[in-house]
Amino acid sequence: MNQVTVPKPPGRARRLAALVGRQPVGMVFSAPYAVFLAVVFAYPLGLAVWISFHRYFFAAPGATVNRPFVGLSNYTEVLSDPAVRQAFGNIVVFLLVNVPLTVLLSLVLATALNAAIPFRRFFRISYYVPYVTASVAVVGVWLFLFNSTGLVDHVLGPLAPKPSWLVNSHLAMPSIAVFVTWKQLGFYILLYLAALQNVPKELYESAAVDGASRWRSFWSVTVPGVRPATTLVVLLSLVTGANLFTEPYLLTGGGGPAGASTSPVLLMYQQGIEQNHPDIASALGVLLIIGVLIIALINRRFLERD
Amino acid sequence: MAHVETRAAARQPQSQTQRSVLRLPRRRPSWRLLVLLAGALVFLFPFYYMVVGSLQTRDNTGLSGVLPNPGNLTLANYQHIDQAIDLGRSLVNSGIFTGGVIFGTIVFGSLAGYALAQLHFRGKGLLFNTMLLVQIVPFQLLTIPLYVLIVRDYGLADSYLGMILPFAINSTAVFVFRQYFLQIPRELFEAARIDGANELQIVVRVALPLIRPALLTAGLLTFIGPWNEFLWPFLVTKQQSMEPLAVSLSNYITTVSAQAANPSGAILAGACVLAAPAVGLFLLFQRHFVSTNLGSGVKG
């Protein structure tokens, strides 16, 4: 089984090791996970591609249906659909609000937390609580806070937007972006807190010797020092954006008003399952996966250059 | 991947903090404290409001509704939501769904993590890279083919197995296991092998007891996934008796809330019940992590 306890003729052992590895029991140990990945990741990925190139719909159980190859027609249909374009535009709006807000707030709060201050543990816990709570639960409160008769509009009085946040076509998507920022921020704060430990102390000292202000040393030492964490934050925000479903489904009542907060995944659900066009929804899913992978690659290259 | 860094964050700050104490003049913490307090208010207020709102007889969305009014307090909202969506049944469904995922992750995920960290076998590189890839490609984007396979082809609609299957082994937890197993010196396992232990005995008797904190970390991060998951169980369940709480509460929000006397109160009561186990477990585990890993680091 392995080279320590079972001595074998060296030539044969080497050939066997080359074939299955020195400890083939590892294949047995990882088999359930490998099968799991094959069944719920690799195969569905292939199936998504296959469906996206065929005319596919849900038929009654047992019925044999013809599923002809249709080439790229599902893709052209997706790309020419104004609703899809609107959904992608909405994600751009989401990212324009979410990414800068997340990076700025989590870096500021992580910096503030990175010191001997009273109630440190309390702060860290309170920032992390929204992250561990179900979206469905906190959406319930946000609905209550941000509807037209909610507390936020009560406090703002005449300054409250009309129509109110979640039913305003200009504010629905930014509201979702703010909600998601709030929910995920604790996670990013901890990410930055870890990254701050890796910024060499000497850099702050030499900045101080050179007479740099606090702001200056934050900008020239801290910000470049945590760049790898920023890469991860941007990447994860993009993934979150591509993933949005629960928030537009519940917070803005199915991506309203008039599609102003529809997300691609919500569209996939509506087209694929509600309207029985899984072929078109699969094409949209495949495009999104390609998009996420490309962006992950670019992001890596761009932010981790030095 | 990211969860590991979270743990690292929980463990490391002490050294930096001690340095900061030396470096910073005495008056600095004041602005920090203000910023942090403002942040904590923004983070915690919705939770406070959730609890207060769930206890109001009539919903009061004005400023005065922020403070609980003794004359307007009731537990009726919890009764309403229980009648509407059967809280007990929903909690049991959530529990089975989450429990199944945690079981699969702990049993099979730790085995895979051990193999990836300590064993040399064919296909290891491929498995490792797939594990990383899975964490970048959002699960939601595979919703349609998974729905076709699990609900249509395998006929697993309205079953716990169908709910659990796509989440059965949490890849982030596998990664956490691998990181922990990597830290154990290889010689320890070699010694056990020389003593005649087989690999399974080594995992159960030597490796797992050494990474007990990883079991907690993996358990916690695995718990919040399925407990909070909405889209997949929403697609798999058609019968109300099978719906986890996140799904039944969401269906209540979108459909039947109009019929209740105080719909927001009932929604917030349901939200409290849904949030409580995750928040409670987090608080418990957080304390444990802090006491074992941070030690006597920061004296606030």
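The structure displayed is predicted, hence computed values, not measured ones. Here, rigid core means the biggest group of C-alpha atoms that superpose within 1.5 Å across both forms. Numbering follows the first chain given and starts at 1. What changes on going to the form predicted alone:
- Once you line up the core between the two forms, the Cα of Pro68 stays within less than 2 Å of where it was.
- With the core superposed, Phe57 shows a C-alpha displacement below 2 Å between the two forms.
- With the core held fixed, the Cα of Leu47 is displaced between the two forms by less than 2 Å.
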Contents of the next structure:
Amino acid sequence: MNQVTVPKPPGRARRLAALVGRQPVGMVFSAPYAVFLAVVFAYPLGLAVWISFHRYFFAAPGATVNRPFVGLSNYTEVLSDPAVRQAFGNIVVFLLVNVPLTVLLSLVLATALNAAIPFRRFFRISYYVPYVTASVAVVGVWLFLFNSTGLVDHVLGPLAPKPSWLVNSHLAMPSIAVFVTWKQLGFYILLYLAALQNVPKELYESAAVDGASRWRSFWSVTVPGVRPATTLVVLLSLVTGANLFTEPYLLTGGGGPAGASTSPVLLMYQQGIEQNHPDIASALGVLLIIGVLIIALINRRFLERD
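Since the structure above is the form predicted together with its partner chain, I would like to see how the form predicted alone looks, so please show that one next.
Since only the chain itself is given, any partners or molecules it might have are not part of what comes next.
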């Protein structure tokens, strides 16, 4: 039998095929999103990196100003600023409270809501409502509950902390972490509910036949079965916590008391917008991105392993 040899396309056509793939129409459909990413994410990130290496400040439109290259001077100033170190320490406290609490509560509640319980649909909607409610409105309710004359302190009486929750330098950031956990819990419950649908029911039946208790079934079947969802929940919680801004800005009046609830993003806003130091704010933002990427890689290393 004679072998048919298919001629190879010319070099230019071969390079074009490698660039656009075997289905060039796919490039057409993905182009709008690629442009969106470039305009909304890539360009601002590149500009922030450029600003972080220059002495940059905002000027009047059309004004010509000198913005010299200063190398790592902005990064040195950021790393030597006690307020920056305090802000990163605050966000570490936030993550230590928020991430474990989010994973634990969302998984337990999702497991309960996945069972055949009365008013299951009502509870599912109830947990999701705070997530879709405007932060300003929810913060107003939280301030009513947790200010020095609020309902929580009134109920606790002499057991209430002095100073109160949001003006206490030791409790301000943990209180914000609990608030964020409560507000975003519905979203993470939905993620776990979707993951629980993929856990085979036969595994629970086998565990029951072997005499496993509910706790043992939860630990040996549910937790390993939703591990990919746990990885996603942890990663999203870390990214959300690293970008914390609205809650300390509204709940504690801009990071009080004495910077105890200031987050790096809030400090970027104060430096870049309020004090007209966008170069310092950009350097802080680049360091924050590097830190989040490192934490994300560690998260993948430990949570995605088999």
